[in-house]
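One chain is shown next in structure tokens, namely the form predicted on its own.
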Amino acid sequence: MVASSPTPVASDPPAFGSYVLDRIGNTPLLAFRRIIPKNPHVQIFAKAEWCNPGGSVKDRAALQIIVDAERRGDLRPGKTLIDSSSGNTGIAYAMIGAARSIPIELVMPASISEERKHIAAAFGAKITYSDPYEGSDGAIRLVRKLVAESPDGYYYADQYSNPSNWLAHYRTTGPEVWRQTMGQITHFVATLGTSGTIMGTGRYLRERNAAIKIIGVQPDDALHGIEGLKHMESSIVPAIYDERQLDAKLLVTTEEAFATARRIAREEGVFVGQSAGAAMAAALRLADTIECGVIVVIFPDSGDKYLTTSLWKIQDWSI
């Protein structure tokens, strides 16, 4: 059974404006003028997920996880929500926690961008940093240790195993993509991290049209530099990930992801993060292999969370 969708925080709507959490979802679909497929019969559109109030696609999953946990009674007064995160989900938890007076504790790799660290802290989250060389897997191992030491004090959200993660996209992202393309989508492309976005959106789209192709994108190597993404073959595989749901998996190098993100900024005026660059690089490659189609690709976040990384250090790339 699919869990019910998140509900507004307050029962009475304000006379003007809207509550911040009511702005999660319903992100725009962007078209492009210069970075387009060579084949005029193939179109690429991008879902601008930085338009969520926490700045990323992860707002959707974090809200669903919290609402479902509260409904079950797993997250209640006196409990602290704890989870590991490479950045965006942690920021989303922290933002929602601030809006709903829920204490949040995060375990994040020390190697993540300074911007992500500061944003999560700005919302009031308590942060413990894991080994920078162990990435998201190291954060997972450390959060499990902390929960085992104090099980009664925490609600362990466990985004990598929590079905509310993909359910959020089944209930929101999938229907939005279907509606925004008027059902004409032929291919859906998303990067692989927790895999919630592609698992949930893909399930919904396949129910509407079984011919839609679901394409996963991951780094080509275990020692990659694309924050938030998993090289599945060398990582702790998320329990919610089911590779059988994918029609193909495309590999992208860190250099290709960075170069494409920079192209998107310079040629389209759209400032995106490195995972969006990876997704677009894969979508362009996919476009060269099909005769016609409508490709929708997820842009998880904007570039402003990576200003201090090599992605946007001007001396690292030609102007």
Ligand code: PMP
Contents of the next structure:
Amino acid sequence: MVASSPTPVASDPPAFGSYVLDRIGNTPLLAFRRIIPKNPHVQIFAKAEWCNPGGSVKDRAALQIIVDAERRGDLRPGKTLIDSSSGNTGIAYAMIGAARSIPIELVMPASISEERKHIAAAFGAKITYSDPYEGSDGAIRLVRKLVAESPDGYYYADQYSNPSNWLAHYRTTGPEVWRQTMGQITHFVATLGTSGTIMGTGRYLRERNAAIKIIGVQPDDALHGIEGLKHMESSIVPAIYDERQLDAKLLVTTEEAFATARRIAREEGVFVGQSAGAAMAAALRLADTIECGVIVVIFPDSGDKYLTTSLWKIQDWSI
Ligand code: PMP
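Moving on from the form predicted on its own, kindly provide the form predicted in complex with the ligand as a structure.
The complete assembly is shown below, putting the previous chain first.
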């Protein structure tokens, strides 16, 4: 498999500037000054995925899903792309749909943050809300029902089963991390939602160096508040998820994820979402258990989509 192809969008370069979709990928790798491991022989770096134009890591997957479906002819004029999303993939589809004139329909849990709803709507996507108490699994069940009711009108992208999801990371995130660490990465840490990020990046990195450890991060409990993540044991398990690809799985509480996201904002000046907090919390714990290494962690999105949630609204941040 060719691993180095650039962002898979064909567009003639303009004389000046770049098209919005050409800005997907090639995100910076951040270093830290204060939130660092106690052991000086361990370093942590974070991939700043909010630098993608749709504001999250999911731009990569959504673009690959759309481009591959168009190539196969599954997504063609007259079809609407439909999928369930806890927010970021929906925003990414909506952004790409607006830029490429593809109609987008999203099924999202009514419980997702207001910001996510408004951003997806701003790009012109049609949104149907699923039961807030059923989380992302409720959205999956509802989208399947809608597609069964009118199969001809839709291309069901199904990010949980679609290999283009992990392939996006195999082709872009993995090579970027390898390049940015000059091949020195020893541990890759990412949170689990659809698992596309960790499956694709992990596969690429392991092909470069089989000794690299791939560490998954998930909420400790079915009833968690870390938007975008799945508690696999109590969820519909994504078809693309293969737990054998992971060397370890670390569990993070909602409180630990929130507290770490707040620390990252105040001590590093980096404004991230709760899943980035979860990933960093796990990376710091991992750092305590190894003698030396270069840990790369994914920061999937920024804090601004959660301004109206308890992540940032709470006055007493001592918890
Ligand atoms: N964090 C956030 C905020 C997300 O929206 C997602 C995607 N649901 C993830 C992490 C996990 O990414 P992936 O789907 O690639 O596992």
